[in-house]
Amino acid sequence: MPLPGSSTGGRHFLQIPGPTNVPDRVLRAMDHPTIDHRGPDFAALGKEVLEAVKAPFGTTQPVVIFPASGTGAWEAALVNTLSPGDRVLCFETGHFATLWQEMAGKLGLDVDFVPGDWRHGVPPEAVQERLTADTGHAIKAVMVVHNETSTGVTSRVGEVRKAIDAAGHPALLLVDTISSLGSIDYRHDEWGVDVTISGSQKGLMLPPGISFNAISEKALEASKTAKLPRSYWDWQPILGANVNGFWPYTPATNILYGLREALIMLEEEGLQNVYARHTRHAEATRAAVRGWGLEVLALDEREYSGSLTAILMPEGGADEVRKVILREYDMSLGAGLGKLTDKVFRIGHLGHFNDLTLAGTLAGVQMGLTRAGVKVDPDGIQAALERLQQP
């Protein structure tokens, strides 16, 4: 039986790893008026956001908006840049990263896709050994998934591309960003990323249904031979478009507006804080979990993700501790996917979020642990508050 008055009251705490908590901010920035996505107050808007919305990329290139989600951004990187039996190599690092393989397989691609544990990214040294033995370079892209929101992993996207340099490889460098973007440093010009993918319902604080390809020249220049059918997800009508502020189709308006103000907040923060501030709550969170006796899925702390947390229950029944969690205390927090179901919970902590939020969050999870019937040392919250007390 729930305890009384326990879920009552209050707001609720919405910590999956996104969609995230919306700032009030950009609420009331998306409760404008419709207006002619063909007039000349549109454009100004338009021009505004595609220039804007370049800076978390870290790139000076053209970023394309889609009206989709992240998995639509997938299919936009995979046909505009690729031709029918392209060979892709991917790495499965998590349930994420198996779906977009899954993907470029249905698109007709030849997937080499390299076995993994799921607690580990993309390992930098199999990336130039693949490379470096492909001397016909019949490999047209490397995939990989910065973030993998299934298990708090992030792939060092930089030595990645060390890796295939080494190779002297020409294959494009795709990256998803869907869960890292304004929440993670990222350089897209910086790492020779071509394609970035990304998506508008975690770090920047957006609702979902808009979302992103970043694109190199060279990525540019293949999709001038690339074969894939495409229509709806050509870059080159958006791009012909978006010069002078406009879409081929009726775009996101409102979610447009969101984005404009979401973008300024992170000016107003600074990126580099940003990324500074998700550190160091990932790290709270890290110091909570080993306090109360259990185990980060993340193996490697190179590769500790600064936007969430996922918690191994080895022999089972996170499930449970969820649905205990949200039925006492109101939380929603994230489910294990694919492989991991019921074997992790996952804890967001990312987008609008502060010191406070992570306290009342990490309280709840352990009250629920507790609550649940799982033996964890109630010091675990002291670890993580004594975490936050510090710069």
Second form
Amino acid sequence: MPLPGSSTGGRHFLQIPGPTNVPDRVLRAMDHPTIDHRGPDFAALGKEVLEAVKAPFGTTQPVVIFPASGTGAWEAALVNTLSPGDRVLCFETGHFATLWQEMAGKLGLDVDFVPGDWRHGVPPEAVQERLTADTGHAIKAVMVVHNETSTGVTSRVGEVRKAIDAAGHPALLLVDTISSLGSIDYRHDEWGVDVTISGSQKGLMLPPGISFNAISEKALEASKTAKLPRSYWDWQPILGANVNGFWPYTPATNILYGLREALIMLEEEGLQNVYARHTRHAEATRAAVRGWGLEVLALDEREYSGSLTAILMPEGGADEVRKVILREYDMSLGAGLGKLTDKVFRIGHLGHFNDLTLAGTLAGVQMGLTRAGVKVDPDGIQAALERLQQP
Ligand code: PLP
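The structure above corresponds to the form predicted alone; please give the structure of the form predicted in complex with pyridoxal-5'-phosphate (PLP) next.
The complete assembly is shown below, putting the previous chain first.
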């Protein structure tokens, strides 16, 4: 039986690593009559968001917005740049890297999928080694998931770029930032990324429903000769219509109102401050995990994620902990995915989030662990609170 009042009243805690909590300001911005998506008011909105959205990508190049979830933007990145039978290099960093390479295989690409332990990011040295060995330049693209949402591991994209350059290889660099954009420092232009994929429902603090491709000059050039079949995802008609603030089909008008407001909020806080806030909350979370006597899944401190933390329960039981926490404290946490089912639970600390949201989240996790019968040090949360009292 739940304790009296433990999960009644108050607000649900949505602490999965996306979709994340949508700020009231964004909800209010979307609470707006739908307008003619071929009229002048829409054109003004379209032009404004297409320009403003470039900031979190760290780009001055075009960003295409699809009325689709992130999976659609994955597909768009592949079909716009590659041809049937092209070789692509990817690394088994976790569940999402696995799904993305499966998609590449289904689309008719020849996938070189390097096995991994789901506790590390993409190893830059392995990228350099494989590309150096590919003297005939058969590999056409390197696919990287920046922040593996299934593991809480962030790959070092800047170092992957350097590895590609050190190998002197012309492969395109395609990067998934679905759970890092607007939460973890990202630099599409500086890191020479060719297509950056993202989605609305995580660091951008929007509901699910739109996704993105930021596109380099080189990727745009590649799209002119790429032969994978594409229609809905084709960049060219979208870029053509975007010049006037429109789309070739019906855009997600009301989410774009939300996007405008969310981008204003990120700008007001300052992107560097947003990244620092996420790093700080991630540090406090790891302090609590270690204080409880539990283990963080990510093994390399250079790869700790700022947006989520996966907590390892090697003997299983993570699903029961989540179930108890939802029942007792009305808080949703992320489940272990794929190979990690029941072996980890994930705390999302991204998006619309502050110190007290984190303190409440960690208090709920500690109480839930205890209530589920997991032996944890009750002083664990104190380590997080001490971290939160520092800048
Ligand atoms: N890639 C990553 C890193 C993700 O976290 C997700 C979803 O959580 C996806 C891809 C798939 O995106 P969507 O569920 O929006 O299609």
